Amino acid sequence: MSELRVAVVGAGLMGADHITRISQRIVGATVTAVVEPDESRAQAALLETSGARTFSGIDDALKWGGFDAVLIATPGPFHEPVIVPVLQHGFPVLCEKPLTPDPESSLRVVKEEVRQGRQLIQVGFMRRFDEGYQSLRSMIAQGEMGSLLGLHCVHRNPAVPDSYHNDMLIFDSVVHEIDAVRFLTDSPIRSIEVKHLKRNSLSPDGLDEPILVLLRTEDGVLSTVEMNVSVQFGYQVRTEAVFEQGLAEIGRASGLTKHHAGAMATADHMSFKTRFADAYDAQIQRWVNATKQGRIDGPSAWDGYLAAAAVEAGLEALKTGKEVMVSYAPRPDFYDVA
């Protein structure tokens, strides 16, 4: 297959984005479908992708059929409904971060692949993809600077949506670091406890945040993550990690930086946009290569529903004060690793 044809569902803020991406920087791939119920959104769309065809809703896509393979990128309470028809019709997927947002709707979706026999999903945890977690998952396994002790994570975020409630500060946000922690260290995450900062009066209504996350995984390291969502001046994700014999960090901003009138500055990211723009491009990229060899490329289902399982005691740790212990399902063999 020379043009993998990909039908992209949700064209908000990351569909319409990973649609620019296909369709300027990402080699052989074409978007043929938009699905999108909101008329201007797909409109918009539309401008970026001459020839694609838009659909209101899955199933007429589906109807449809042209295409190889579904990019799904709207919400993360959506991707249930979408994924398992999708599934069901045998189409290759790359499922936008969370899988789903819980671990039972998580399991369905694993079973119906398990159904299919053959991995057809690929979760888009784009951090993986980033050239520092990259660097920084192989130092901690090299050992070079000895065992590692801790994480200290800093996700900070301008503003949030109208759309986003408390609970997504688990299930939308800290997602990343539930599953980029069990990168780093490939050592599962064991139990989750949730401290609060002082609130930002500056934070939305019903918004309880910046809180503190204390995320500890199977072979003991602690792992703290500042999750804030209402910081005005940029988006900030870096990792310092703490070794026996020394410190690295990742996530800094870097670029042009001046230094004028007494002070230094470099220009901060302000959306997940451009911080992780390198780390999307490559996921996307690898994706379409394997997706055309019949195979996935990146995080899969079970790291998904692995990711569902600890947000779980998240939102329970986030609601009681607890360390909540993390409980798994057993891994189904369809995911032994080669």
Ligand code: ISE
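Would you mind generating the form predicted alone now that we have the form predicted together with the ligand?
All you get below is the one chain by itself.
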């Protein structure tokens, strides 16, 4: 297979970004179909690619069938209705997080993939492809500074739209830390607790933030997550790891530092699209390469389910202020790692 023909489902913020990425920066793939019910978005997406066809729904695209793999970038509640028929047609899938919004629907997707007899789904937790996260994971596994004792994580946005609401703090934002902490520690999240900092008066009406989320893994590592979406100054995602014999940190802004008039300044990111640009590129490139070989190269559908189960506990913790234990279904042997 010389070129992997990709159908992109959803041409909003993420979908359009992926269409540009595949068309301009990824080797060995081309976008041949855009599935988007909004005609203006669909036509805008066509400007970034050459020769692609547009469809208003996945069923029409599947009847046409002029693609080899599917990238799903619709909002989470619309993932399952797309994934299931795509799996039943045997197409590999890269699905943006979340796999689905809740553990019940994620388990249905998992069972459908198991029925197909091979792993077809990769979930878009792009932080796993970030060089900093990969280096920190390796450092933790090698134990060069002794055992990992805890993690301090910050996830900050300059602002969010008025449509952003409290539950999104967990299922749209903290979900990244839920997967990242499990990736770094190689241990599932055992419990989640949520505390509220003093409310930011600049937050949208009805949004009670910032919050502090406590994630405890099954092997006893405690991670603190500051989720703060109205900081005004920029976009930050940083992690500090506390070891028995030292510290390590990832995520500091890099680039030009200016010293002038008695002050020092370094430009910060304003969007996840720049902070994780290289990670997104690496994720899509590796997915393309692996798909051509009949495999996945990243988070599986089971990883997506584990995140959904933890998010459910996180939402309960957000509402109750109590520590909530995470409940998981038994892992199918299908997902056992050799």
